[in-house]
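Encoded as structure tokens, the following chain is the form predicted on its own, with no partner shown.
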Amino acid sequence: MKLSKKGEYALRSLIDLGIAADVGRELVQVAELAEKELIPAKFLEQIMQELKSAGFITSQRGKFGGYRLARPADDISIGEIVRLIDGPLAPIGCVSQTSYEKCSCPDEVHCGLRMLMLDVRNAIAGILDRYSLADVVDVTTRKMKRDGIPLPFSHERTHGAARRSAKEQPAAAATKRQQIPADRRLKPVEGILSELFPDYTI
């Protein structure tokens, strides 16, 4: 499996709905949403549509309409997002618990291949399965706080500034990813398991 831009950004719009809930912001609008994450603004109104239809989020029209989560985030599992936008999990169509499709090897019953990739399934299913948006937005905030960074569109960091106007944004965001380190990669300990059982171990 693996996870296309549309379903990166469909889930990384859902955590921010997620954290906007918890920090008392009612409803965030696409350009919003779009400016903070780097993503055409475009392309995350047709993903929001998708969500939408699904039923994770809902919007309200106007001039301070915008959009929130549908549900509660601990009623959102990460593999539901995951299959809407990117469909099953398994690697390969055999092993699959939602869509199985006949593979060419002439005998699946003892295919070894075959078993090694229903335990790799199993295992993103088990981690995607088993955590909840709320999981996911919890850590994301827990993890700010401690580095002393201010939520996303709490009254903290939105008060007192003046939104940009849309010729400005393309500038905002290039500055943005200036200030994001080229080699920044994350260490085996900084997973959402090792925050959430810190004896975790794989």
Contents of the next structure:
2 protein chains.
Amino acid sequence: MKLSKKGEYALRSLIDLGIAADVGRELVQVAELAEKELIPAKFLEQIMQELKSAGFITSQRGKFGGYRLARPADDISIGEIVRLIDGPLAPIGCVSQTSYEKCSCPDEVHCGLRMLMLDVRNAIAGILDRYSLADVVDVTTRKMKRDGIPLPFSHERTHGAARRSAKEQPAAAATKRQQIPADRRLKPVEGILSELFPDYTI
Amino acid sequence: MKLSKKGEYALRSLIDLGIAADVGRELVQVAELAEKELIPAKFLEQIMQELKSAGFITSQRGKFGGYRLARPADDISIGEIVRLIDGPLAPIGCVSQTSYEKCSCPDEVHCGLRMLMLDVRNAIAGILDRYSLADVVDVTTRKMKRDGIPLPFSHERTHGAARRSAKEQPAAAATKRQQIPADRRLKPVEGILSELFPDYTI
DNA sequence: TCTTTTTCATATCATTTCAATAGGAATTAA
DNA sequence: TTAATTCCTATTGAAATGATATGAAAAAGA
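For comparison with the form predicted on its own, would you give the structure of this protein in the form predicted in complex with the DNA?
Next comes the full complex, this chain leading.
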């Protein structure tokens, strides 16, 4: 049930571009992304091309060029990205909603494995299609702020140009912080769900 | 997020062995499994060896030999099987509960991607570790009976030996049904969940 | 105009994984 | 003794994975 390195790199870079957009940074170069995320730069270049031709990002060529998100981060679902890079979310072709493929089993209708895997695919898609890049960016930046870690991409890099003022996030997207008794904090799930909904339990 | 062919074959065969156990069939040979499921026989042989050395099945060698489940089907979780054949359920190593691996990202604690993938891993494991082989077998045989399709493995194959009587299933495991208003019942999903709990919604 | 820095485009490569295939040894029943 | 089966190990071919390599095209600044 693996996500490929390529998929991981794509997501990490897009999340970074989302953060950059949030802090008012216009463009981010491949070199900077690669350095920050420890991704081989040339490999990342290729990935960025794919993301570009799929319409997730746009680019500025030449000196002081770079990449930025093509659409608002809340308009890009994680599922879309994963599907582009790694193909269908479904564990087996016969339960894929976006690219069904007949399987080799003799009777698909009465196949218990298929029913099971349909649940798995729905569970995966239920998460990846429900969450947007903006959700992941929000959760990340919120956690960093909470821990006093400065956000990346807060200034232009090689270029002394005046930076846009960061969009004032109205009270950190109204983080309804809610205290949880210490004994309930024992088994934090640490997922996005628990981050967005502090009372979420599995 | 793929399940490998090998994993699929392993699961299909184990489900078959579960059905065989249910209908009182003592042993099933690789050739029969391979034929029924359209799996290359020699490939399946290898898989059966792995399943055997992992303790899921036992074998009888020689003429009229074959395989059977080593433990009751409700004692074997699907997750175990998948982990054996395909490795950890987690999409990336840094969220695996059974075989964690540090990832290359600079700050694991504030990594939004990691939080997201943790949810995905929990969703997958929540299904695959919760369901047993018996659940899948039950759902399969129930659906076949409902549609008037004869269960496979109902008689010995080449051998005229007396077959065991099938275990009488006591009223299909008392499903506590709970009504959900019709407008909340979004779309029937056809998964195992919806099969076991007809009012299940996503 | 020339240089530097960037994206863009292709080709290539090394390794691993996947999905088998092959050949035969050991075991068992008749 | 023979046939049918599991067991064991090696090999193979194709594809995917995760990169490198090389250089063209574009943009900005000197």
